[in-house]
Amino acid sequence: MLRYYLELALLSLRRSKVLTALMVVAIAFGVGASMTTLTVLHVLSGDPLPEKSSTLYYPQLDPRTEDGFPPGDDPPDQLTRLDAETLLAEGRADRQALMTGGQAAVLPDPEGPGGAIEPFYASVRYTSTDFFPMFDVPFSAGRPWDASEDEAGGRVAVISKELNDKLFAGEDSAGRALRIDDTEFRIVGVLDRWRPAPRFYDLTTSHFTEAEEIYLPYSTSRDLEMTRAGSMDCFDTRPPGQTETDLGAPCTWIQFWVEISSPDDAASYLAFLENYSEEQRQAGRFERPVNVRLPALMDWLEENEVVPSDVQLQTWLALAFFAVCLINTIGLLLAKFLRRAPEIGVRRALGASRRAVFSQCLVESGVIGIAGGCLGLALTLLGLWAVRQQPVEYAELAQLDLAMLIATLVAAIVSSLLAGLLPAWRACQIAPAMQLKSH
């Protein structure tokens, strides 16, 4: 029977070749447009690590002086470098990595395998070792530094694949040196291809920006005072020859994560960053009453806002477009079906029942959401490459993965029935008797 409601919806649709093409063209001017929307806000409110989003924390502590203090203030979204380093020290979760981001002279081997390539800047992450399994980087060569390179502030450095091949032409480096501001490091391992969408981590500063380029040792760019970048926030006045970064600087600027397996574990660990808190509060240190948070991944993305407000916007006005679309070609499919209401009424004359007609009329639906799919497919793929040329930071994660390619087809398909309902509805009810009559 389906076989047979095809062969008619077919025919029906060529009979009727510019009102078919007005349909097509709605539903896919529909779907493409909020496809392309719907995608852009998939990947950048993805989950950048599903398998472990739920064991990861971002202790929060709030160290600032009670002047201007205001009741139920959210802590500071970093830690100052004491607290962070004592926070390591206690090692008290499961993993720990403190963290800041920074730029350095990268000096390439002129004989190197890369060619002679002029000194330039690279981005650099400064951390610790846990870093790197704790949110699962992967390694193409070699390894992460170990614990003890990390407190002897070892000269060891980890790179990105893209500055592996364009300073090593894609060879494995590891154990080669790379020379960093006036200082030799030796490569310890090179990462494979990595971009977490955000860029979880630090949220300071760009959401959706390329992984950094270098990864080293936090305790040897302290050693060595190697120049950071990023959010700072400096809440009380430091003594005279104190500058920003010193271990008892009053400045919040570096990020710190945790990983806990359980939520037992979980609420222990917020138990200990409270009685720390409380510790420094009775040692003078901290002055305002004790106020710590520790978000999961995931709740600490939503507090950060970190899909922009303009692709949210455009998602809103996409559907909009979506259900004019949509309204338009339920009045078009009206009057495809009631104009064919002399026909209807001889096939119910001769026996049809409203279910047929009605099913022939959803078939028929469908074919025009199959035939919208597929371009509103092609134009989705439109968009995102129209996405792409743009000059933001997200315009490189605009793709379109397996799971949003099925949505646009079902979106189309099942858009085209709902869309077909009425006018079936409405077809199914024609009286035989009167059009016999008429005719």
Contents of the next structure:
Amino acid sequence: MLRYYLELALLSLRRSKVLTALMVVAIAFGVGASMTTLTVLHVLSGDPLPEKSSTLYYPQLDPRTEDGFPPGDDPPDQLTRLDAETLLAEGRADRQALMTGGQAAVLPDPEGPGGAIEPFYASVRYTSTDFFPMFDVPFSAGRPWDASEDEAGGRVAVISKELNDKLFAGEDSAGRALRIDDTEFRIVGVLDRWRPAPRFYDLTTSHFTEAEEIYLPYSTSRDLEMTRAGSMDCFDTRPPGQTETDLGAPCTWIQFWVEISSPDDAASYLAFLENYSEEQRQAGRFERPVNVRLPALMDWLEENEVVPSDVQLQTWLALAFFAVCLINTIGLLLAKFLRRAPEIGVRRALGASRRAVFSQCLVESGVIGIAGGCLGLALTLLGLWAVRQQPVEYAELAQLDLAMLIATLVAAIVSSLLAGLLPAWRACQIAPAMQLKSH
Amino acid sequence: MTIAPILRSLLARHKTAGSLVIVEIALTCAIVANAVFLIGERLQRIQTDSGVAERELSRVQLAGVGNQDDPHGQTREDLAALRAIPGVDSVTITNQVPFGSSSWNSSLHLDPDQSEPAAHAALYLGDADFLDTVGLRLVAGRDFRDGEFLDYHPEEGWQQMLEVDTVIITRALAERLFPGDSAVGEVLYFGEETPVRVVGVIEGLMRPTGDSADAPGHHSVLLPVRTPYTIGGSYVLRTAPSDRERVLGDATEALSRPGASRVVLEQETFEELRAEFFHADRAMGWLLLIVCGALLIVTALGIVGLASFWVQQRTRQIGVRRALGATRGQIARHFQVENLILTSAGIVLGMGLAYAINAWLMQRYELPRLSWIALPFGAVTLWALGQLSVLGPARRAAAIPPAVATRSV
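Having displayed the form predicted on its own, please output the structure of the form predicted together with its partner chain.
All chains and molecules follow, beginning with the one already shown.
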């Protein structure tokens, strides 16, 4: 029966080519626009560490002065150096790492496998050893530095795959020397391709920028007073001679992450933070009432509104456009089915049930949906290609995955069937007698 | 021609299809009105006045490799070298530039004990040539005097700002801090004990990142502070617009002499900086425009489709009317008036919907209220669209000969 209906549908569609083309194109454009924007939204609002995100937390403390204190204010986005180093030394979580971003000059060895390369600036992350296992950072060679090197301020570095390709033509460079900012470092590890999106561990700057090219022990960066980058908020006057990055400086600029595998332990970590904060307040270092937070990774992303509002707006726009396309299709299908009223009347008179007429009409809309879906898929691919041509940080991420590909086709077919419901219902209401009479 | 019979036939016989047209037009109208409004917003943002002589400015940003021995001495040498490039009118160094990615900010207080800041502003540190080079216009007071400048030492950082005792502020900031008053001679505080005196007011100077949640785009303060090139600032060169590219090339070469242990991070004209800064807004504007276009096309085609169907359905009826003496014009007008009724209903519904969508956007994305100008624009567009779409089917209807009435289908 379905096959017969399909044949009828194709026949009917072929009879009014322009109308059919119109409906197919409308569905295709609606689907194309919606799926392009939904794919971008899906990619940007994804979980950067699906396996672990529920065990990662971002402790927040409020070390600020009474000055300008509005009750209910959120604590700062980062920690002071003193608090971060203290929490790291306390080591109350399963894993913990402090970190901050920076920039450093790389002076390539002219004799190296990469050939003579002019000195250049690279992005650097100063962190501690747990960073790598905590965030499941993949290594292609070597290993992270170990805790003793954090303590000793070892001149050791981990570099990204991209930097390794550039400097060492992709060779295993573990054990080689690398001059960074006039200091010689030893490369201990080379990462595999790593592209966390968003770059969740530091949301104080661009959210979808690439991960850093070089990773150095934070302690080393302080020894050498290397250049830091990113946001810094100083909330109080410093005594003469103290700099912004000194240990006791009233400036927040360090990100601190902890890994805690059980929710119970997370609750006790929060209690520990509250305790710590209260201690600091009693010691006179913190002035505001205890205001600590321990958001989990995904909550932290949400709080920081990682997905650009333009992308959300585009998605709504595309969905609204799709809605108009669908209403349009409903109208056109209605016209198409009712135009065939005489034919349907005859079929009804010859014994076709309402149900049969209804399903035949739905099959016809389904065929339009399949055609619209295929064209819509092509348009989605085109749309994503266009997104990738944009100079935005997330451009390269705009790729269609299998789930979204299937969703595209399903959306087209389901929506065309929905659009067909009302017209098909109206068509099956056509009374047989009426039509015969007028002929 | 009276509207009543057309309305009656619409209500009686074309309820479903008629309502579909109304809903489609309402949705299109609401989306187009909001999109046009958003496009206007973006256009306005793209045209933001930075306050500087953009067409004549370029910048070069450097960073040292390793520790630099005498950053201030090196900066003075650099400035001299840049000044010597033919075609360079003047040169300055500043910690930040409009449309740049970094920005220094501070809260401002009118009284040192005040806990809530009176305003937030961007801090531009510039040397004695800053005002003239970037093309800022004083509207009150004076420029800094020679003795007022001090050298910035990164290791002391913000602390050093306390030694500054004069500032120049933008007109927007002056109006915010001292409404209805000349700001010149007034005193303000960077949240510290020591006061700074406002000596001049400039027309405008955009904060590097433009408008933000805590401060409008033109809240800026100028401080008489000479920065070394090592803190991430830029050399800004003023040249004739036609010389910019060449001068940039010469400047990059002059600054990156072999053996100099430093790297050029950025070198570009301010027009390039501006284009990059507003790229997202431009892209969004185009996208909205394309979607509006596509929406209007889809809606028009939908109207054509349904109107054609009605004409076909009523062929006999039209023939009868023609045979009874109706003119071609009357037949065509029937369809045109019918369309006008449907579009008008759609527009009325659409206007309400437009405000509802806008209210939701306002709440969710902090957008301003829909300007009423978008409404007549949306209405006229859709009326025109409706009439254009129905023109073909109406003509076809008018062409139906009276003889049809005598034939059976």
